[in-house]
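Shown here is one chain on its own, the form predicted on its own, set out as structure tokens.
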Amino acid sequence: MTNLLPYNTFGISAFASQFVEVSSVSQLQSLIKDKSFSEKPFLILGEGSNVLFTKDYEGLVLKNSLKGIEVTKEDENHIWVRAAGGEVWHNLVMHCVNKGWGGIENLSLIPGTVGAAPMQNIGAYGVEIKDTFEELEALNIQTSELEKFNNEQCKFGYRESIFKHDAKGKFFITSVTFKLNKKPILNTSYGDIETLLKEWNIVKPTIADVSKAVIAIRQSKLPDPTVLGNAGSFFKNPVIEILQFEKLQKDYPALKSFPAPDGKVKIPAAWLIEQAGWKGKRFGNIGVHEKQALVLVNYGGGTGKELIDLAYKIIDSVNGKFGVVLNPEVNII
């Protein structure tokens, strides 16, 4: 058995019957096919930055720990660089900037790893993993062969991918490759980076200097999960028809909406948690972060049978007042 504290960001104790950190695709193959591989559950794991566990894990833990980053070809105006599926993801982001390769500053200090990033999509500050993305190879688990997703197969949306529908627990991701420019275009209209770099008296930004505006908000309000175990945003921001938002927002003036595809808008859940009353409330060793009301909190100690209590707590306190239903954005086991 071993504890999977050290291996989940909510510093949640859960045990797992058996836990291997993979470190070669060739390892990952030959523990696949060995014929006691298919009589257990098994879970990949990351950084366990996005996972909530409520209770022990009967199976096998493989912790993706592939390391690597080269790039795989270039041209005048782009450069594809490729990056292990263990690697850290702000890593892999500060390699890119340090080179003055853009496309990916917006996305810096989102904790997890490389291989995590395309199975939800990660996005942030009107930047998403599918806006760079080439290419990734993943390991099938019943035939131990690679096999290559481009962007179309991933089948991207908000926070979704094809890894977490059909192709959930069938594949181990090895490697994602990104296409990024030379010449960056500064994407820098969402949040307050454009706030910040004018505080700061910068005319002619930078990606490292959007990368560090972008690093000061998160860190402004999100609490670092080394020193207060959290998983960043617990809840996806929903997406509601604009006749049921025009509704909310007569009742709601201050309530704000961004454009979502099919028509529809998405509004910040942060603000309707904050609204339904939860925003710093704490119960016993877990709570809501005082600074940010979309990430739920562990003070050291609490379970995650307590935190997804809360969730759901939440979720009915929201629906009642607004009508409208969150859904979390992290993956529970």
Given for the second form:
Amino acid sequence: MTNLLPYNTFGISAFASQFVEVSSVSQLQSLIKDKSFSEKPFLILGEGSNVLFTKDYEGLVLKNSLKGIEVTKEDENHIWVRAAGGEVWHNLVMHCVNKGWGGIENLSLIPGTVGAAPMQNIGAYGVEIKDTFEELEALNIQTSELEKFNNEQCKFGYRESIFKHDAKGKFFITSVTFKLNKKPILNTSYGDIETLLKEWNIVKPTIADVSKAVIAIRQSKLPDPTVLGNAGSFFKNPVIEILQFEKLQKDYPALKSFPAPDGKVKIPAAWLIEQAGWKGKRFGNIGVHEKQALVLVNYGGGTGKELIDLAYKIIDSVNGKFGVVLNPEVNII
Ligand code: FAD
Ligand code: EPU
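Having displayed the form predicted on its own, please output the structure of the form predicted in complex with flavin-adenine dinucleotide (FAD).
The next block holds the full complex; its first chain is the one shown before.
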């Protein structure tokens, strides 16, 4: 039995019957081929920054510790960088920013591993990994063969990919390749990036400046999981029909919206949760973060069951007030 408390950023105590750290693809292949493998459930774990353990895990936890970053190709304008699935995402971002390779700097300081990034097409500050994603390699658990997925095959969407649907539980992502820009095109239009760069008197920003700005903004809003247990946004921002939005806006003129595919709009879940009165509320060891209503927190000693019960109460309350159903972004185990 292994306590998973150090392996999830919520800091939840939950025991796994078996725990193996995977540090090579061949080790993973041998594990999968072993006939005892199919006898129990398995869970792939990166940094545990997007999971909530609601009970002990009666199965095998495979902790991804595959390491390595390499350049696989380059031309005059682009460079293709492949990173192993167990690399820490932010370390990859810093590696690329330091080399001057642009495209993922807006995704600075997102916790987690490279291998988990395609799962929900991680995104922040106007950028998603789908924008620079070239391909990934994943081990098919059934065949123990490596397979490649290109951008289209991953079916990326807002916090979505094929790995949350048709391919769920069928692949272990072993590496991801990004196509980055040697002549970076900056994306500073989202949120407070431009304001902050102006405040710092930076007239001609570099990708390192953008990365620094994103880090500063994130640190001012989001709790550091090493200090306060959390998994970032607990819910996705709801994507609703324009008609429903127009109706809501009549009653709530302050409600913001962002364009989404198929003529729909995305509305901020944090605003809905705050208006429903949950922001900063504490219930024993758990609560809703005081600076970001979309983030549920564990002050220490909280359980997954307590957090999921709170999440359901928030869903009911937001639905009752606004008629909008929130869906969790965090993977509930
Ligand atoms: P885990 O939590 O370990 O796993 C997540 C899911 O992916 C699980 O279902 C797991 O089984 C599966 N999985 C993990 N690795 C693999 C693999 N190699 N192959 C197949 N399946 C796998 N996310 C954003 O998109 N944008 C943000 O701005 C953002 N900010 C955050 C801020 C904070 C403070 C925190 C704590 C989280 C934030 N997140 C954000 C969420 C989180 O960082 C991402 O979802 C991240 O990609 C999770 O990586 P992980 O390695 O921790 O995955
Ligand atoms: N807002 C409130 N109350 C709050 C917090 C925010 O009303 O307590 C309002 C803000 O005023 C703003 C809007 O909500 O108008 C959006 O807030 P913010 O810019 O903080 O972003 P978010 O929509 O809450 C999303 C992602 C984050 C990502 C940021 C920055 C989702 C579910 N969350 O948050 O991703 O870092 O944008 O791009 O899409 C994550 O996925 O874990 C995560 C942290």
